[in-house]
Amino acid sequence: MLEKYTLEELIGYLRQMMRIRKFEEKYMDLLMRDIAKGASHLYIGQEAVAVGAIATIRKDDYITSTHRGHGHCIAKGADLKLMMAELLGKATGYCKGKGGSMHVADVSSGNLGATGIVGSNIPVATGAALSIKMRGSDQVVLCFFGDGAANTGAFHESLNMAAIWKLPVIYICENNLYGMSVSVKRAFPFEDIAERAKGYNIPGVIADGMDVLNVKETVEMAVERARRGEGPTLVECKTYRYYGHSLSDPRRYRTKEEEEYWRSKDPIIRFSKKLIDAGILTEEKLKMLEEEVVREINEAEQFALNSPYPSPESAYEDVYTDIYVDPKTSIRDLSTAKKMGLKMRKINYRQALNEALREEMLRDERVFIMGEDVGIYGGAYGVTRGLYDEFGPERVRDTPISEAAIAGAAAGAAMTGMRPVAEIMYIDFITLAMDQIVNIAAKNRYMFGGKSIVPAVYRTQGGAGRGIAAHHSGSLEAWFIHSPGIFVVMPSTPFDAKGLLKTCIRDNNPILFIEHKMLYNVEGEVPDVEYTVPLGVADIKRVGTDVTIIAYSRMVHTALEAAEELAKEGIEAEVIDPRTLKPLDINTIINSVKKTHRAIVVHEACKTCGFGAEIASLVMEEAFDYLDAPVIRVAGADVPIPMSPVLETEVIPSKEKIIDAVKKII
């Protein structure tokens, strides 16, 4: 078996080892002294793992990596300093300090970065595979994570996914045993996880994971399979761990006995015999071997030592990209257009979308979308009608019910080249995707020291109207405004629907672009021309003097009804739209209150802790001395969305109760 390696290549195969072994013991007696702070996931005794299967790919392959991944991070090229210094949260890190032990990226070297969440990398690996695929490379990922996360929905969706689509991506998962404190004979009905695989008709292999050549050659198999455009292979590698799932693990779940066992096959230990007993390396060379890394190690931890800690301005840095702005066809509002005298058409927000997307489509080669029945159905209200017959099915991609598998993919494609557009066919759907969505798309910027991009649209739609009920009738706007990371965007015409998505598209940060099912019928005017609507830049629906209503989506259309009615009685309503609820427009809506002194605000989402209240506490700091009256917020009742008519009708907003609310506070 040694004959077809080079010496160089063995060497460095047992360096590598031992640099994460070193590493590790290092971090371990600096945790011991409340020098390093915070999760302290140990590799030690998996080493051969991620060494033999990053090995077998090449610098421009990527790799996803977990809470247990310093060990991928290192065999992937990391730079130890580097390391060390961000797992002292120092502002030298990787990640500026801000990602820590569990989140280490190295984005540079196709590292895609580490998660604290078991499971969640699987369907980013997805993603960056597709859009490998999708780019036309002979890329791979490989994708680790432990046997605990085999039996997360993430794995079992993107497992799917990457089967039927093909993709290039090695699914790798580290068997130590347990799932923190679970034997994994007691978390699955069979021996070996690789028997998985059976279930996705795709290859499930086993690797001995204390065996760095035997880890290397079976990944190398699947890593060729996968360059030939054969498609995924699910990789079992048998391991252990040393210590407990962290330090404070007393491990009372396994005997000294298995442990003893497990530490006669340490990795380091037999391949360093196996190479003195073939001739390759002496006790004098594997002694100097070994105080070259200790060398190694110590200088990254007086690098890490020495380093300063991130100055507390920065923590407010790197949670967003700047915001996207085309000077040449961004305009601020259709009265802006109809005062430049442009050719208008009209047409309904359905067809807004469709035209932004396949626009956005014939520009960029990058843009495409993804979701369930967006393709020969054309989407489940009809947006994506026709892209189908023009774009094909590589760039509008019909999708297995997976809502997890959709978003975390949308968010690996993203990070790796692609503009995806990754469609939720209902809001009420989006609570299956909420992992990916909030805590990768959204925070993996920030964690990652802002070194990545996901320039991912997450398209939904939601509200009342129809009679469909609570699973259907949604409007969650607030979970996702609440969330740092991720831009929010409610149009309320076909103007700013078409121009607002066109920007979300370009925009390089991830965005939620909610869309109404009432809305897909209303029409409205549109320029003949090339045209954007820039982000946070709320929209003066109708201009007023006595109180100012601010409503978004579908309340906007409501609104104005009611402005019109109260007008009829001399009171004059100005109604805002801020169109995208984050970032928010808060200038023009205090301005607006400075002029009329009352403020209303209206949505359809639940009242309690919706985003009026957000609104409504902002005008309070921001305009209290100018209010005549309290601010009045309309909003949705408290209880799920019944589908009776009557019923629906009465825990919504209506164009009476906006009158009412107005009428209190003149």
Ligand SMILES: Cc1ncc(C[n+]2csc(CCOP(=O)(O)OP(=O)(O)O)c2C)c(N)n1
Contents of the next structure:
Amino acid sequence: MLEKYTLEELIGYLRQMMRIRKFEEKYMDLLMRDIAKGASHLYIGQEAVAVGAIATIRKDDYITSTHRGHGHCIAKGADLKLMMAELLGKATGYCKGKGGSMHVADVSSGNLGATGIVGSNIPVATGAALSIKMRGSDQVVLCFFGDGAANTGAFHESLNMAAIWKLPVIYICENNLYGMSVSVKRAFPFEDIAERAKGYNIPGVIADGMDVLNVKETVEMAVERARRGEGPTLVECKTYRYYGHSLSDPRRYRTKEEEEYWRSKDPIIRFSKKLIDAGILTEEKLKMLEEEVVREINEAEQFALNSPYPSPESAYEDVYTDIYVDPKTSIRDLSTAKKMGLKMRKINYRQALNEALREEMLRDERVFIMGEDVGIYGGAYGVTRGLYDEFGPERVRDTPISEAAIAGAAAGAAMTGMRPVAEIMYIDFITLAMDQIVNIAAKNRYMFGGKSIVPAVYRTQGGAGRGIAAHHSGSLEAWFIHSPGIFVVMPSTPFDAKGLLKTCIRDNNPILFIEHKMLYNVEGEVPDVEYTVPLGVADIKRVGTDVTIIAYSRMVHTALEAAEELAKEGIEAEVIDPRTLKPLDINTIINSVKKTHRAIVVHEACKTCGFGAEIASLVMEEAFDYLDAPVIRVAGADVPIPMSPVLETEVIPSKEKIIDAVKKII
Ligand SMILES: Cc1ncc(C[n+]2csc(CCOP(=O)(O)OP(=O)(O)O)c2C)c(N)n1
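Since we've got the form predicted on its own here, give me the form predicted in complex with this ligand too.
And the full complex, kicking off with our chain again.
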């Protein structure tokens, strides 16, 4: 069995396992002495899995990792100094001290990062595999996760998606018998998690996770299969973590006998003995190897201890990348386009979005669309109509009903060279994709010290007006504006919709692009030439002197109607459409308030903790002395959207409500 391997390979596996073990022991020591702070999910006992599995892949292949991920990172080739520095929160660490133990990533070595949300790396790995397939590469992804993660929705959605698309990903379940304190026996209706593969019609195989060569040989077959284009495999590695879930875990849920049994199968001791028995290694050489590893770990410790902490100011860096602006095509707003004398034509909001998608797909072959019914059907509201025929099923990709996998796969694909536009059919369904959007897409760049970009656009639509009630009419933008790391764009006109969507697709930040279902048929002018609209620039949709009305999305139109009525009574309202709620052009709003001395914010979303509250605060903070009246919010009622037209109309802002509010403060 050993003959298949070179001496270098065999010693290499042993050394790598020892490096992980000694690294973890050192980290444990630093934690206990309170020198290291933070998470303490040690990989000790499971070394053979990371080393055996990663030994099968190339440098340019990817891995995704977990909260128990130090071993994966080291096996993928991490520099121990930079790793230890990261764990100690130092500026020299892989993520500049922003990620720490649970988020070590080394994107340049193909480690797409570890996650603190159990199971959330699985859709990301699936997306990286999708990206590989779409780029026509022969890379593969190894996706590590625990037995606990195999009961998450992310697991099921991802394996199904990878199976139907035959993606080059190997799902490696490290079954260490417990998800924190809950045993596999109590969490699964069967013994072998590999059984789950049957449900996805993919191979499910079991490896002895305490035997590095067995892991390697099992994973190798799966890797070869993936490289041949035959799709994913689920590999279950039976293993054991020697210590508690974390260092504070007293391990009351398992017995000493069980621990001793598994320790007797120790992957390092067993493998060293095997090599000694085969005459490949001597006790003396083993000792030298150990000393060498200890020396390296000590150097890593010294490097980390001597490294500086990050500057406090650096806490504000790496949330976003530079915002995209193309000076050649950027046109600020419709009135500027008209002033430029450009030839205009009339299209509706739906066509504007469709044109933006089409033009960007023609311009950049990395751009692709994925989502439920975006293909043959053309999207629930017809936005992607015709694109499937023109670009085919690969680039206009119908997905299963799997919001978490759609969102996470978009993030994974975006991190690995593609530019996905993922559609979430209704914003109300985004709850199912929330983790992938706010925890993964939005936070990855920051957690990984600014070393990754996630250029994914999440297109969705929201709002009331169609009598389809509380699960299909929401206005949930505030949740995302509240989440650092993601931009939020809500266009109100065809001009803005087209130009902004094109910019969003080119921008390197993750962006939530929220359309309004009642605007799709609204017509407006767009220039007959290529143009983009800059992010973070508000549009003054109507100039006025007496009151500033800040409104976005459908409410811009309602506010404009109110303004026309008010004008008949001699009240001139200025209507400002921020268009991009994040980044927000607060200056345009403040300058307007300084002129009008009054402000009203209008939105369809519930009033409490809505975006209006934020605007009101900002206006108060920055223009308090200019205000002649309190800032008023005209917002949706704090109720779920009801179905009956009478009730639905009642709970969202109307022209009349805006007029009333204006009159109250004039
Ligand atoms: C979504 C989510 N739920 C719960 C937790 C808390 N938690 C962290 S690790 C863990 C156990 C995970 O078990 P498993 O996936 O088997 O990995 P292991 O810890 O055994 O390596 C739990 C419950 C979490 N971080 N994320």
